[in-house]
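A single chain comes next, written as structure tokens; it is the form predicted on its own.
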Amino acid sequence: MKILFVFAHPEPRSLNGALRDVAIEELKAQGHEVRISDLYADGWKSEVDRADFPSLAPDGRFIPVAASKKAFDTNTLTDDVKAEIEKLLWADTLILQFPLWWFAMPAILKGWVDRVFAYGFAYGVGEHSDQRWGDRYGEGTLAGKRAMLVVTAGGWEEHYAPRGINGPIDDLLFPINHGILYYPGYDVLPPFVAYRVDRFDEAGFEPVAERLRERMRTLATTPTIRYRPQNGGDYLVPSMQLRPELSEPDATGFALHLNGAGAAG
């Protein structure tokens, strides 16, 4: 399998450092081809501005998502943006590792998102119409490949828990899981989350080591999260509303968007 490891940590002797060391080991282990992405190591340019676009006039207005569209269909995006949509398309999955920082992802990969999901790639794909609106949500450019994230917390599990004070942990990586990995087309897997590392020492570190080594043995074979195809039948179209009877009349939150009452099947 074909996988590309995209890591975003200001520090390679962190405990994510380690982390990535031991996935990244592992994978190859199993005979497994790894290319790496260290936004950091790299100075990955994380704003989206119209040093992005060079085929746009001086004088023109920068509208982000026409300049987007414009510079993928004109095969004039930055080098540093092909050079990673190559290898989007030649990954068979995509591992996201990071920090949470904030409740969210690291602004550096907030920017690689940004700037590499570009309009016609990622996202604007497909027939726009009363009857379909794009390929997105299971379908579109990335459709069948594989997605996970392997994530690093300071708080305690517990604060994470669904009555945890943070909310829960599936909720809070909604957003990157369902809005930005499963959008494009991937097939999402649980993600791996590491609780408390603020506290770890040696000890502590060798069990969560081997945790993760066993998410990289069985990347192929873990269920995926159990989202709802946007095209599938179970939401109207255009407004994009859940059909009422697929669940109750005064049901909200993230969870209606998952497929029967588990989070992976």
Given for the second form:
2 protein chains.
Amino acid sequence: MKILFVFAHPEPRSLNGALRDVAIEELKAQGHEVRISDLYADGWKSEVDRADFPSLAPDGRFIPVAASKKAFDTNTLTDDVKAEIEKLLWADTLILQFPLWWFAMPAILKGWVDRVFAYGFAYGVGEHSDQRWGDRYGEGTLAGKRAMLVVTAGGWEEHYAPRGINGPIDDLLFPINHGILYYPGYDVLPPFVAYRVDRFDEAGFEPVAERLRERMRTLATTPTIRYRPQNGGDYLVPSMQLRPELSEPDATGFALHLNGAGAAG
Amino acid sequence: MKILFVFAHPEPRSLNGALRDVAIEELKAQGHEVRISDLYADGWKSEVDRADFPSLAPDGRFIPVAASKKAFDTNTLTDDVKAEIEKLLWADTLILQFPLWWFAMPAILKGWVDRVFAYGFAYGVGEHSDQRWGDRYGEGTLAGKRAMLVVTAGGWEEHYAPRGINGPIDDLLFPINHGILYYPGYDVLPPFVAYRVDRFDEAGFEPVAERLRERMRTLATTPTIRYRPQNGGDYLVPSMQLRPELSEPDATGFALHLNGAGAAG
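Right, and the form predicted in complex with a further copy of the same chain of this protein, after the form predicted on its own?
Okay, now the whole complex, with that chain kicking things off.
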């Protein structure tokens, strides 16, 4: 397989750096081709701003969505963004590795998403009408590819459990797994999460490393999270509400968007 | 009241800019003191990196949590971060305004959180033991203050409804409202959200502006989201699981962390 590994930690000599090395070594041992976007090492620019759109008139009003659409259509995105898009199109599997900071991605990785996931590439794809709401959530440019998160968290696993005070980890990661990865078409694998990483020692590292190696060995075969595709009939158009008969009447929450009892994640 | 208004959009002549002006005008008309952190205009640095910790040894391993703790303890955070902390301590109400990009904050605002919410200030506060898990989720440095999000979204409101395909807006914002604002002590107001903002015209603007003015007039009196305080007896220590008797046995999801039937948000 062809794998793009996006890494977002500022210190290569960190636990994150060590886990990245473990993952990449295992991927290469399996014969995969691996390309790496090391956002800190590459000096990735985090902010969406006018500089991202050199063809924008200097005194023009900057509307990010419109600017993104025009730049993608006219091939005038900046070179760093174009290079990432090329890698995403090349890869059949995307891995994002990051520490969970304040229950979300570090800013630099959010900035990678904000800038690379252009209009016409990752959103605004396909026909939008009252009959069909575009190619998204299971369809889109990146359909047929797989994606997976590798996450470290400082807190205890219990605190991220279904009744834990932080909220369930799968719900905390839903905006990323469903909203960022499934949206442009990826099939999303259950995340790899390591907890209490601030307390790690050598003895604690090896079992986690082995668990990560196992996930790298099973990238192609691990069942993906069974999100409901937008255009598979489960949602009303154009309100995009889940059909009433597909859940208990008072059910709510992200888990509604999982397809049936066999749902992973 | 004293209000810190943090604004995270790159274009002042945007709908976000117009809504910001509406909000601030109304706040001033009500006699409040307002300070503004305009992250793009201020050239805010988004990435947590070594440059944030000038006292770190040049060849030392950079561990963000440890570096943050040491810099806060020794008053060696960078001046831009210190200035924001001073504003947060000064204000009794915090407002964060941003466009929802990929179901989360823009990178520049996430970077404001990542950098300003230092260890010892916003986390790592209070006694941590098997008996007590620090001052967080309702207690902490910023307890007694109020916070509120002002958010714009490109999508339809129905798509963010309880059964909408994007997931419910309150769940999408939970990692921010609960995980970033309630965590260091803020009482969190229900968010102001404007939808379909890419289609706005003059006629569409005024009702939204008036709804925002009303929220600004009622900052002090709007009931806050009734999250459960960590140390109020609802959670087991140290697992921080919600006590079994406090919900249906199979209940899960973020709504568990709301306190009872009167819960807003």
